[in-house]
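Okay, so here's just one chain, in structure tokens, the form predicted alone.
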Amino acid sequence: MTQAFELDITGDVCPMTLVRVRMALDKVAPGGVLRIKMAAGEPVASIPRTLRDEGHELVSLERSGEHFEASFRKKP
């Protein structure tokens, strides 16, 4: 079983979000899950598109309260 890597970037704004992502992705596998909790609105928008575009799976997204759970599975 793969380890999941979780981040918490609900208190940070961009550009950080996606660089506290690079920097998490970067301690995930090949394969592995990296799980992040953000809060709405542009890192709910721009976290999955980026991630998708550099080839990375989006496994799920949903609504937690007032925040958003995403898990992307990172490319082999």
Second form
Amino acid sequence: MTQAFELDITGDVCPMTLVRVRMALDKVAPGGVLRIKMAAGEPVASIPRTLRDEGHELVSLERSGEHFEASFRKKP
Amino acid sequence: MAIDPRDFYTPKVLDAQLTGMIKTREPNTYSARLRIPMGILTADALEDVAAVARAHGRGEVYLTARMGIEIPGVQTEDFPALREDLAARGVALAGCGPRMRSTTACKGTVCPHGNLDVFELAWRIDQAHNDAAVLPHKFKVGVAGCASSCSKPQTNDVGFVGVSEPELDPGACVNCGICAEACHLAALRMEQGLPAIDPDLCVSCGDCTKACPVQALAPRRTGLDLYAGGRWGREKQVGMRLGAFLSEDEAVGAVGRIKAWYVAEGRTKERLGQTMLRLGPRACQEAALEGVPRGKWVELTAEAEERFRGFR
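Now that we've seen the form predicted alone, could you pull up the form predicted together with its partner chain?
To see the whole picture, the full complex is given below, headed by that same chain.
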């Protein structure tokens, strides 16, 4: 099993949130997992949707207080 | 700069008004208003406009509040040449005076919040109804892709807003709460692990369905809300919502029916909103929604009519 890449964008605001997600995704091999910690509100409303629309699979999604942690499997 | 107001009413100027010539305060000088629906120009057309502005104006252009372009500094005697030059390049002059204006639109076609192909609908409306007909007064149509209303359709004589009504598949919901995060109006809250929508607060923007990572919330129906009678002049009226969840065909048809009703019923120099107040908004609604299923007619309450009365 490949190791999950982890990214924390809780300190970023739009559009840097998505920019950092894209840069991180570039480092993940197809089929690999990227785990993203993001703030509630705008980031969580837009980033899972954007990755879903681009064909990446949502593997898990958990809320912890004011943050969400989402794991995505990069499309093959 | 001295201006003789009578100049505005001479036949020459009236004719000029009908062909995209806008009188300016400079003597014998006009601004040429170009017809640019939705504010979209190809780069090639933009170069053509630049060439015309150099040849017939001062080499400047003016970006208008309705997403159009005017070429200022055109002398009266140069207007025929400018018109020919534009026509040869495929750029038309726009309606001014008592005519329909170019249709405006937000970027809902590409915006993540958009509920429809806004450019497509605005273009269909413009193609079908933006003709040379003389109307009681100016007549503006605007389209927005969602309730954010970035193109301010409710300040147009006729406005459309793309709407999307959510429906929940409880079995598919993973109880993440992202939909509640996406809702700007707190119309959607998580109750016992599932989203619950307050219909009094929901404006059908569709953001919850777009944010849902597992598509447990999906649009039950999408369409266009119809607003009529908006204007933003010395007196202001916010368009009254007459119809809900219209199809695109129904929306295009409604513009034509409202325009026909306005021509038949409107008095000279009276905007549609004033005609609606004089004859009652219901008369306009009946004309606008003729043939549209009753379920899409918005109930016109006394409270809504009071709000529609406008302000200065």
